[in-house]
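For reference, the chain that follows is the form predicted on its own, supplied as structure tokens.
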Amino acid sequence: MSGAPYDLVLLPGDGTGPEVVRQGRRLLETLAEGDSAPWRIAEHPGGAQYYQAHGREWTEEAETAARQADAILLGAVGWPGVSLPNGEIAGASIVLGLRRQLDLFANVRPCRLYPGVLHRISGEYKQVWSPKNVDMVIIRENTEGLYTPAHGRLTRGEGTEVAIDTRVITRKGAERVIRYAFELARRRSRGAPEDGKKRVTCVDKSNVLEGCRFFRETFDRVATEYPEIERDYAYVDAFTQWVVRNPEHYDVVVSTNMMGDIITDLASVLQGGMGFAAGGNIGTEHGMFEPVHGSAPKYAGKDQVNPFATFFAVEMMLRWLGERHGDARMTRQADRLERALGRVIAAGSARTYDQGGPISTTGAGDAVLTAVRGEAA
């Protein structure tokens, strides 16, 4: 890096997003105390309920400012009853248009348990998964599968007869999606918990589907250039129930697009919640990080819901520009925070609604603010 500060974009969206981002946006505002300015926060609004209030999902500003920007922070948009003329979601273009237009082809989901975070299970909070079992990470292609513009309907008279969606896989997007694994998994120092073997697990349906078949053919053939991890593979209904019963069995997850998509949320039960759950859209240029839960109308506007899945996504979005830029300022910001944030959680004194306590969205902010002043950067 040249010394310059990172440009930063905040993309609060919809519901709940404002209030989680604004827990991040004080959070890199701590982390930048004492520093000499490493980072310009710009937010710009968009979403949902800026579609239905000004007849345009974002701004034109906003857009070109994502598409400039070192790294994005997006909270989440979609809002009940709100979609754009052609019945899509409002706001969904600003999170599928960035992938593709940003080329993010890799979402990075980390599934990782941290010592003090309960489950509801059954309506109970307990402690079901044991934190040294669960430390994986998914990654689904971003760019095409199911999620493509390859649909439509068959209208005739007065009523819809067909609709149809057609997955799309590429040898392009399954390649660099597979490799990106391979490489995350060559980096892990950990491994597998079971025994801390460097692996990665294809998931796909590929005895019946011949995209998936594709997929599993492109995974053995990257998968030759590294002999020193393990490949492993899974039918994605035979993994829905492996990974819930052997979570210690996965290092690095690699899947499709809507399967990723699938999975990746069933993975956020190890971790405790989608309140714990931070994801990754990235690329070889550009980078976009969020927290995962979506928009949540029932709970926007009470500063009830969860920000630690913000928290993780700014950490990840640290990682990452310091991997990116070989930045060991931002690698050290990172780690500061993981730390902080380990903390807070072990402590339980932070617990918000789904975790069974009373804390606020704000309040849960101000702990994690606070062990983060605590910790040397």
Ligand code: IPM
The other form holds:
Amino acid sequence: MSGAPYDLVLLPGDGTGPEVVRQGRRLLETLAEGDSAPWRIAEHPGGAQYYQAHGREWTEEAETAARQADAILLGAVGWPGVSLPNGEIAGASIVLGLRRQLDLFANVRPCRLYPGVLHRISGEYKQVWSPKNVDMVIIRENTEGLYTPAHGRLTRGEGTEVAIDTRVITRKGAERVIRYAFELARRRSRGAPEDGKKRVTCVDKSNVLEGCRFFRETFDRVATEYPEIERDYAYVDAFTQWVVRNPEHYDVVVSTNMMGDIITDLASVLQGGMGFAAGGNIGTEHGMFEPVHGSAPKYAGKDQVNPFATFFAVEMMLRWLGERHGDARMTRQADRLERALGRVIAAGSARTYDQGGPISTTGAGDAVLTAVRGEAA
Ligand code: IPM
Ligand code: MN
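Output the form predicted in complex with 3-isopropylmalic acid next; the form predicted on its own has already been displayed.
To see the whole picture, the full complex is given below, headed by that same chain.
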């Protein structure tokens, strides 16, 4: 376990990834001003566009740096029409590969609505949910489930006869991500907005799927170690309506890999859209942080996308480093950044296109840098 200066590895990736990571880097550099060298930053290219140009997804050097990093900030990978010979998205070794290889078993996706954020519903920008009512963290299992690389096709002659994706739920995989959820619920001071209760909701399809029955049994077993935390259950289909109708009920939510992928995109609408959704891929030894939005090819190179998801990913990264190393300086930096982000969002002066605003990615970055400088470390 090393301490400061932390080695931060930035993997900008494809499309708009480099644009938002550029702002993330400026933010890190600004936070470090006046502090005694809290981190070293290294940046490495990789992803689908790199694959298209070089015939490999990233360099060996980048891979080694990522494995040895104290924390990774990933932009996004993927580009239309570029895939690996096996059909997977080019860049898979970065996002899915690192999740598995570094054993980043918990994909932690906070869904919190900040005052000043607008919702885009039916093409209009308005305040639909209240910031008081949206404050949950969704935790997605990140190393197995339907993402287990045990899949394939049976082809006879010219046509494919059958395609199979194997969903694997192991005791270890389920137990550790569920325990992560309960530990997080224990640490979160506010509980659910509805009633202030600490609550963990297990989202599954245990009325149909065996793996989900096993996941829920494991949930119940782990829950007995946390009698002060309320257990809650939702079938995934029902959850999609409840979370929209009654988001204040939720505190911590835990689910399997593919279901977690889907419900976090849905829940992002409650927090103002993918432009605000950040995630941490967290294991016992490593952490990789990312905006959830993906490479958004349509907007690439236009300096238009919302960099706040990346800023929240940076905040999560600093908070995680602070906790992992017992380093109060990192926690103070995370708090400082959170205050600055909250202030800029509340002022409504850094709204990018997805919020109906005229501000560019760089413009939003400038506003945040100014706010950070105004917040004492
Ligand atoms: C995510 C993304 C990835 C996933 C893709 C890019 C493979 O959608 O992080 O949610 O499916 O996990
Ligand atoms: Mn996704």
